[in-house]
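Take a look at this single chain in C-alpha cells; it is the form predicted alone.
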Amino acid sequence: MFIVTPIRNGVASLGRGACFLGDVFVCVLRGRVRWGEVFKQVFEQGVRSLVIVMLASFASGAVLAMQGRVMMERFGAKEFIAQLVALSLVRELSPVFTALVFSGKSGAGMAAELGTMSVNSQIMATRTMGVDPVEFLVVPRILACLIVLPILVVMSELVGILGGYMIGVHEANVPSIYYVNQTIQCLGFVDFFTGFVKVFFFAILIGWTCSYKGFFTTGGSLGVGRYTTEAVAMCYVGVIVSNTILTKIILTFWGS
C-alpha cells in the first residue's frame, strides 16, 4: 500500500501533465499565441538570468583551462587546452549549466509567478472572463524558454570561451592567435548541433514543469514554496537525466 500510493499519484500527475503540455502545443498549433507576452517574458526571462549565466559560464572556462594546464603540461601538450576548453563547452557543459541556472532563477520565478495567481484564485477569474488561462500565462512563458535559453547558451558558449582564453594565453604561455585558431578549427557542424538539440529539450522541460507546477498549485503561500521547490528539483533532475540520454543517442547516431 505505501509503495503503490506514491507510484498512483505519480502516474496520474504525469498523464496529467502530458494532457496539460498538450493543450500548449494545441495553442500554439492553431495560432493562438499572444506575441506581446511573448516578448514581455523573453525579456523577464533573459534579464533574470544573464548575469549570473555570464559569471557561471566564465568560471567554467576559466576552470577547464587551469586544469587542463595541469593535466596538458604532464605529457608536453599544453597547445591542446584550446580544444579541451572549446570542445567540453559546447557539447556539454554550457547547455547543462545554463539550463540548471535558468531553471534556478526564471524556472522558480515562473512557477512561484502562476503559483500564486493560482492560490488567489486569479486562475480562476481569467477563465471567468472567458480568457483560457493556458494561451494567456502558460503559451507565452514556454515560447519564451525557447527563444530565451538557446541566446544564453551561445553567450555562455562565447564568455566560456573567453574565459579560457585568458588562462591559456596569460598562464598557460600559449600564444593568442594559435589559441584562437585552434578553437575555431576543432569545432565542427556535430559539436554545436549537439548542444542545440539538448538546448531546445531543455527549454520545453523547463518551460512545462515549472508552469505545470505553478498553473495547479494549492495550499496557500506554503504551498507556493513547497510547489515552486519542487518544480526546480524536478527540473535539475529532468536535466541531468535527460542531458545523459540525448548524449548517448546523438554519439551513437552521428558519432563522437
Given for the second form:
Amino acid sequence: MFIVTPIRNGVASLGRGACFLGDVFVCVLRGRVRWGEVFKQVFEQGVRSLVIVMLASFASGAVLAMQGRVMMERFGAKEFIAQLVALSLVRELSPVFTALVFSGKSGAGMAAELGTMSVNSQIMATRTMGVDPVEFLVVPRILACLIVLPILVVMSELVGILGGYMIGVHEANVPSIYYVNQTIQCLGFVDFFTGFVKVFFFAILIGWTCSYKGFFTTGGSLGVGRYTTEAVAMCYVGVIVSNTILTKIILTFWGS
Amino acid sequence: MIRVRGLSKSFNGQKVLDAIDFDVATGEIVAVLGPSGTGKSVLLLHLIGLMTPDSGEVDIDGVQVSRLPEHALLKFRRNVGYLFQDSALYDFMTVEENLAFPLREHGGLKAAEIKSKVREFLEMVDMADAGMKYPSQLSGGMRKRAALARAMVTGSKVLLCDEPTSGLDPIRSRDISFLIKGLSKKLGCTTVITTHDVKNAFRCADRAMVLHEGRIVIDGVEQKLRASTDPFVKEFLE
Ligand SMILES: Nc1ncnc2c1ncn2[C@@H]1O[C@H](COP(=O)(O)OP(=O)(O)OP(=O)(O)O)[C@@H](O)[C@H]1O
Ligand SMILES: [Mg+2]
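The structure above corresponds to the form predicted alone; please provide the structure of the form predicted in complex with its partner chain.
Following is the full complex, with the preceding chain placed first.
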C-alpha cells in the first residue's frame, strides 16, 4: 500500500529514535557523563556557529528596525521602534533563528562527524574496546547542544538589539538614550523567559536528531551526505513546527 | 580457547553462516579463508558479540558470548583485541592517543605507565616516529599497523583480525602477516584472522579453514588444504 508503508517506516524509525534518546537519558541519569568530552564539544559547536549566528542576528535586528521604522511612521509612532525590535527578537526571532542556524552549522557538523565514524567502523570499534559509544560520543554532543544553544541565543538577542539600535539611532534618528531606555523598560522577565524556555527544547531536538542520524549512518561517504542532509532538514521542520506548538502552549499560560 | 557451535546467521532470508562449528586452541593462530562476501566479517563480529546469532553458540575462554547482555559484553570485550578491516582508528585523535584510549578506559594504569606502554607497542609495529600524526596523515599500511597496536596494547589474550592485508601491497602484506604472527606468539594470543589472501594466511596461521556458502568446507594445516580434491578449495587456493 502506497501510504501504509511510509507511515509504518516512520513510526518504526520514530520508535528507534525514542529508544536512542532513552539510552542517552539513562546514561545521563546514571551519571555516566564525560565532562571533558562535553567541554570539547561545547567549544567545537560554539566556534562553529558563533560568527554566523552573530551575523544573522545583527542583520535581522537591523532589518526589523528598518521595516519597523516604515510601519511605525505610518502611525506616527517612530519612537516604538525600540520596543518592536527588542520584543520581536527576545520573544520569538532570536530563539528560532539561532536554532535554525545552529542546526545548519553545528548540527550538520555533528551528524557528519558521527556519520563518518559510523561508516568507518569507529563506532563499532568503540564497542570492541569495551566502551559504550553512546556514552563516549553521543551524550557529550547532546549535552553540549544544551549548553551552547542557550548561550548563543542570549548573545544573538544582544547583538540583534544592537543591530536595531544602529538603524534606529543613526537612520531613524531616535535619540540614543531614549532608544536604550525604551528597550530596557519594555523587556520584562516574562518576555525573555517565554522565548528562552523553547531553546532547551530546540537544543535537545537538534542534538537528538543529528546524533541519531549520524550514529546510524550507512552507505559509505554517499550515506554520510544523505543522512546529514536528512538530519538538517528534519531539524528545520522540527524547529519550525514545534515552535508553533510551543508558542501556542506558552501563550496560553503566560500570554498576557 | 574459542569454541563455536552451530553458528547460523541470515540477512533478509539469505543464509550467510550455516551451522558453523570450529575450535581454536589457546595460543593458536587460525585463518578463515574465503572469497569476498562469504561472511568472514560476519563470523568475526559474532565472536566479539557485535552481532547476535540466529542460532548457535560462541564460547571464548568459558564465556558464552552470544548470551551476554550488552553491559556484560562491554566488559568482556576488554579481553579481546579486534583489528577492523578499515582500521577504524579515531580520526580526531593522534596515533598515540588512539593507543592510549583503551588503556585509559580500562583503568588501573598511571599516565606514565600508559605512555611507556604506548611507546612500547608503537615500536613493536615500527611506528615510533608517527605517534603524533593523525590517521588521515598515514598510509593504509601504517593505519593497519597502528590499529594492530591498538588492538593488542591492552594485552588481550584473544586477537581477531579482519582482513589485515587487504588494500596493502605485497611487501606490506608480508610484513604485517609476520608482524601478527610474531606479536601473537610473543604475547601468547589466541588469534583468528580472516582473509582472501591465501599466501599471507599461510605465512602467519598455524591452521586454516575455508568458508564457502555459509559452511566450512575444509579445516586443517597448509598441506591438507593443498592436497584437497574439493573443486572449490582447489580453485580458491590457485
Ligand atoms: N549488517 C548487515 N545487514 C545485511 N546484510 C549484511 C550485513 N552484514 C553483512 N551482510 C551480508 O553478509 C554477506 C557477508 O558479508 P561479509 O562482510 O561478512 O563478507 P566478507 O567475507 O567479510 O567479505 P570481504 O572479504 O569483502 O570483507 C554479504 O552478502 C553482506 O551483504
Ligand atoms: Mg569483510
